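For reference, the chain that follows is the form predicted on its own, supplied as structure tokens.
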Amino acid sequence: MKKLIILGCGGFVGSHLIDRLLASGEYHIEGWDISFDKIAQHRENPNLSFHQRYINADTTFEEIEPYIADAEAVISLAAICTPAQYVSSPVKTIHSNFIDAYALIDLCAKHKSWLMHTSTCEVYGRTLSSYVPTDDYDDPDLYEQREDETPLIMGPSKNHRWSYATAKQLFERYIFAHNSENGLPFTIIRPYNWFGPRMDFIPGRDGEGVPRVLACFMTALLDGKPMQLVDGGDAYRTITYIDDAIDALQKMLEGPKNSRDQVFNIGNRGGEVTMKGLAHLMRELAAEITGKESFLSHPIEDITGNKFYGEGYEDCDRRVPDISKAESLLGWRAKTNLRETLRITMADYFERYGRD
């Protein structure tokens, strides 16, 4: 049986990965996280050992090291990844995504253990389109991201939106440094907006603060409040169904010769939508799922980024992943379209939180 370490095993991505890997019967997993709620159904599974700890360089890694030395792979999923937190808690964001985590790279390099790190498409920052005096997107070289070619362009330091992206980028660069100097085997995954059941909390029900856009829109639909479009909702996102993303991670684990020492964009090129388009589609799907036509006219209102997130926010304009590496090396391509991704995800929210 293959031994794996999964950091962040109890989160959204971790819970879906745990479901898949334990179902295969091929892995024993040592998992670290602060919450077990999303994987509680696996509590008695002998192939999962759960360590309820916050991942911290000062305390946790001494405990983890013996497992790293004996692991088939170390999968790093733990992160702060909510834009509201980038702006309101930039120090905590940088600590979580680099300072509290970089020792993991040192340990994997020390033991030559394969580190599979989930980074983010945020490392690309702004697109080149941001600097072209037109809002047309006729040239894909201006907005399409290629893992080994596209420059990583961050906004000004005063805009805390980029605290997450720069911390994740530095983590990637530290991985590459250890690979070059010490032979660290690695795989870096850059997710493009993975959506699915168990994705985020609903404020006032099972969490506080401002979640990501899907949960914000769902909160508005559930509570009968206006869906708020930040700065008009003109920003784009490329949305990928979580099961498709887990397919990619599984292919990486099963084919290390093709996935080691590579960076992969994992996103659905057909899942691109503006936030305004997302709001309208979610209204339509809410009516379809619940049978309540009133959702079709659910109110939508504009709000500035500074008012919604606070000072220091700015949005990315457009990101579309080039997935040719994932196609050629992994044989992977997303299968689930945007509408079906949202339908499955929203149905889960309505099931968990009610339809009134």
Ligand code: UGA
Contents of the next structure:
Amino acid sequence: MKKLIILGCGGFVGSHLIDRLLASGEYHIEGWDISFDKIAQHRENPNLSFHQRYINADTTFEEIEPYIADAEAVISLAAICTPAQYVSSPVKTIHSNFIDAYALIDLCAKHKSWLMHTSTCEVYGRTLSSYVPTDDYDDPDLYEQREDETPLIMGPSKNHRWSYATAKQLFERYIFAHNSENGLPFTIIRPYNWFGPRMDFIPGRDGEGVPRVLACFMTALLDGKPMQLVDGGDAYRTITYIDDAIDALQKMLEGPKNSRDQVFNIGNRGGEVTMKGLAHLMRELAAEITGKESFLSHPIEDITGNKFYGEGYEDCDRRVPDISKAESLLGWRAKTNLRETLRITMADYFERYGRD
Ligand code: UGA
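Okay, that's the form predicted on its own, but what's the structure of the form predicted in complex with the ligand?
Now the full complex is given, and it begins with the chain already shown.
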């Protein structure tokens, strides 16, 4: 049985990864998280040892170290990753994504243990396209994101939106530094808006604050309030189904020769949509899933980023992954289209939270 360590095993991605890995029967997992609600179904599984802790350099890593030396891989998924918090709690965001976490890299380097780290597509920041005349916006060379070539373009330090992306970027750079100085084996994964059941929360029901866009729009649909389009809803995202993303992680784990010491974009190029387009599609699917035609005319309103998130909000304009590395080294590409991804995800929300 192969031994794995998963930090952040109780979150959205961790819960899906654990479902998959435990079903294979090949792994024993030592998992750390503050909550196990999303993996409660595995509580009695002898192949999962759950450590309920806040992951913090001062305390947790001493406890993790004895497991690191003989682990097949250390998978790090724990992070604050909701833009509302980057703006309202930038100190906490930088702690969670770098200060509280970098000791893990030191430990993996010390034991030469394979660190699989989920970073973010947000490290690319804005595209080169957003700085050229509009006519050139659709030149792929100016917006497609290539792991080992594309520059990482952040806004000014006073705009806290980038607190998260820069902390994530430094984490990646620290991994590369340990790789070249101390031979740390690593894989860095850059997720592109992975969507699926159990993602985020509905404010006031099973969480507090402002979640990511899917849960914001679902809250509006469930509570009969307007869906809000930030800064016109013109920003693009490429939406990727969680099961497809888990396929990629599994291929990396099973093929270390091809996945070690690489950075991979894991995103669905075909799932590109503006936030305005997403709101319209979600209204249509809400009507389809529930049979209630009233959803087709559910109100949509505009709001500025500074009003919605607070001063210091900026946005990534577009994120289109070049996935040729994932295709050639892992034999991976997303299989599930945008409509199907949303249909499955929204059906889960309607089932879990109901209406009325
Ligand atoms: C976040 C994280 O910062 C990324 O690291 C992560 O990779 C990504 O989520 C993800 O889910 O993979 P972002 O896509 O900006 O990035 O987060 P969302 O809150 O989902 O926002 C997406 C877009 O929707 C933004 O343009 C935002 O302004 C807009 N939005 C959000 C609305 O128009 N209305 C809302 O109610 C909420």
